[in-house]
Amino acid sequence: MKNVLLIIKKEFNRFFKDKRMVLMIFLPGVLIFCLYTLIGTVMENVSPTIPDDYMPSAYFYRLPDDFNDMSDLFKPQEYDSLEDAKSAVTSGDLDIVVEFPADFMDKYGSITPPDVKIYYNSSNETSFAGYSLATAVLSYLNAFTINSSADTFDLVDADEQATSILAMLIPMLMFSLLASSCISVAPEAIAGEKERGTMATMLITPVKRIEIVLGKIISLSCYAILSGLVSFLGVILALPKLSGGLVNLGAFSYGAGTYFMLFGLIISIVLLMISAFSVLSTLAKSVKEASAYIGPLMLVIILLGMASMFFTNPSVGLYAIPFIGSGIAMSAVLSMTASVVGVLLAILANLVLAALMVVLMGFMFKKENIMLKK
């Protein structure tokens, strides 16, 4: 264990005494925050693309006979109750609900005008378009008020909206960030030392080769985790703006268990990534060759992480597939639908495969034709 700590210390000295390496820890997070904030600002100014002939669906509650023509502009829907219709707006199955007061005709045109209520979902483009259309039509009559009471008329579920955006974006972003962090150090750590000739010197010291492998893997993982977490923080800070101002991070709260599961997933993903990249770096004889090997694998890993977006009701067995299972588990954790068994299975699958990679590297370090080839 003492020799492993010496290898870790050596690697840490190389990482943190190099200003460029330290800068690479924080630079991605800063750039991501600036880039995504800029994208979000632009997105806020982009009008929704809805077909010109689209007719919003609507539920009219107590629609007076004199206003029946208004329903021609919408697709009228039937529901058993007003509350059922409101729930449909929240879920996205219905665009708007227009509620007329019971005494509408009595107050219509009087000194005290009746108030018409229009319920909509701001996270749904067609719902917001339907709300705008209904408001414009009713405002044209100018004989009553619209949504003048203190009720809440935007039926968007803030918690569901925020968690769904996080569950969709974060796995893809985290896989990209963690892979980028790993690829920035893995080629240099082993192939770089082989290229400079320092690896041969290290191999003749009285240090077991498996201890060299463990020292390399642990130090590389610590660096990659730190870089990945800084980048993750940049994503979280930029997310409200990136989402066009729709996400309010204060609208929901994650418990300690959620953060613990996320951290466990991140740790296991990084260990697997760095182990896989290190195996390829061990095979290569130069940093350039190692980067050529790792590049395609990095793209595959990112695509596997993105695959989680296509599984709405995954079976438990899918969690056991490395990288794919981790993406599914991360999405489930962020959307608050995670199965503890599934998350643990994803972490265990990553750790088992990472351990096999470390064992493979141990065998590779014993092969002189691999470690000393020019």
The other form holds:
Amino acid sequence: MKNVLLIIKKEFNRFFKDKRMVLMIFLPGVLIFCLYTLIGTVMENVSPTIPDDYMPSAYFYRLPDDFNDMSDLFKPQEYDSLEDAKSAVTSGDLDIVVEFPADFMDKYGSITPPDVKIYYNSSNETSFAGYSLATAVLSYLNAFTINSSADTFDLVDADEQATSILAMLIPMLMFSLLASSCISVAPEAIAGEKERGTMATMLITPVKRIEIVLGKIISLSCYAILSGLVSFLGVILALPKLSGGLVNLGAFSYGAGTYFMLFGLIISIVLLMISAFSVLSTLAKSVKEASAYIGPLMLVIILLGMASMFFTNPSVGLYAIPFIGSGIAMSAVLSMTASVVGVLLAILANLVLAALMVVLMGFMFKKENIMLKK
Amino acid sequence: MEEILKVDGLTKSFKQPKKLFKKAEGPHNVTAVDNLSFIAFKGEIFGLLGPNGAGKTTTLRMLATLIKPDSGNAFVDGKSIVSDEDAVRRKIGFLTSELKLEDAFTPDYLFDFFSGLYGIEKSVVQSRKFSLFQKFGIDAFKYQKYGNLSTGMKQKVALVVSIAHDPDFIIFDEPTNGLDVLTARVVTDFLQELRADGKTIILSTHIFSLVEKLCDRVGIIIGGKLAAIDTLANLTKDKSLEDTFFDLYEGVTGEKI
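Output block for the form predicted together with its partner chain, input the form predicted on its own:
Below is the whole assembly, all chains and molecules, this chain first.
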């Protein structure tokens, strides 16, 4: 154990006395903070908060006389055609278009009720408010359906819609940040030492191979966790700005339990990533070769983290699948739907797999054709 | 004389890189060390003399437990290099250009770190560091990064670090290679001092003058096999060491130099 500590201390000395490595801890976090704040600011300008006395603008097409009162709740607008009005909704000049069918009054109150179409733009807050108001008013009458046909009523622009997916990307983003922290140290720490011949110097001392492995894995994980947490802090600090714009994760209503689960997940994910990358780093002859091995694995890991977004109702067993389970657990924790059993299972699965990799590395460190190959 | 190293039939072969044997010419394995046996006594400098590729370094790497022999064994002070590696590692110091120190650290830190790995008490480390650094003039640059030092300075630091744990059995592989005359002299003088202190030294080299200056006994390795082993006095009785070596070389390989 004393030797493990000595090696950890040596690695820390190497990390924290190197200005570039210290910079690498903080850089991703600062960048993500700036990026998120920028996105938040832009989104805030795009969709300002609606004032209480706001009256949505509307274009009524074939508004029956009996419903004229309805237009008092809106600012009625005039357009040359229905299509012009729809374009105005998409561009944000108009909030909603309410289209009554030609045979509205004939069907009104019959067995086959008429269908009223309300066109809106979900990326526009005032349009959405108008849509809600119109739906509420018309539903009150309860004698016809609204938007029951297969037409597209949300006239949102596809690009604007994409930004709302951002909220789902947090786990994938965390995976990418943690993986890039790990990849910045893992190839250098083992393949680099092999390449420079400094590993062999350690191998002729009586220190046990598994002690070298543990010292390396623990110190590398600490570095990656620190870097990952700085990145995470960048995300958390940028959230108020971001949520003010588009995404509302309710970050500051999270309790200690949520943060504790997130922290546990992050640590276990980093340990697993570092162990997996270190196995490849041990196999490689040089830093270049190690980076070539680790690059594709990093992509796979990020894709697995992404895959977790598609499990809307995951079974507990899925939590035990490396990386996918962690991604699912992280999404669940962030959306406050996580089960403690699931999160613990994901953490345990990561730790068990990381431990197996450490044992594997212990064996690899004893193989001269792996450790000393040129 | 007390026997401290017993090498018994050490054999080691290496696989040829695949591209070399794709054309199916020659063997897939190359035997670097072939059934090598010899003995070294306590307090002597034993020289392993041979041309490049003779198997000297491979032999030393096996003795230092860095690689395992295919067959045979060697015992350092009774401890097997095959089955009792940790005990052997505690007993030996190994200096070779193959083993490097990290550029980012200072000589002061490196000495402390490696002493720590050998489990040496801090007070002992400090006094040993003080005397060794003074002897080699490392004090002047002990807080400079290893990577910024000159070749001579680096070799001094590597030498001092390799014996930080005060081993009784020291293996030096070409210790004066690439050194200027001044540093080479410091190193050779130190080897003699170590012998005077009762340490056993295995010295691998292809420099005849170094063997003549330092070694008590010499083993000549050619093609992975021991061609001769005797005291320096016996080997140089009738002719110079250089002539003896070339006669042996011609006898073993059939090549006239």
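Model, not experiment: these values are computed from the prediction. For the two forms, the rigid core is made up of the largest set of C-alpha atoms that agree within 1.5 Å on superposition. Numbering follows the first chain given and starts at 1.
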With both forms fitted on the core, check whether the Cα of Thr90 differs by 2 Å or more between the two forms. yes
Would you say whether Ile324 is displaced between the two forms, judging by a C-alpha shift of 2 Å or more on the superposed rigid core? no
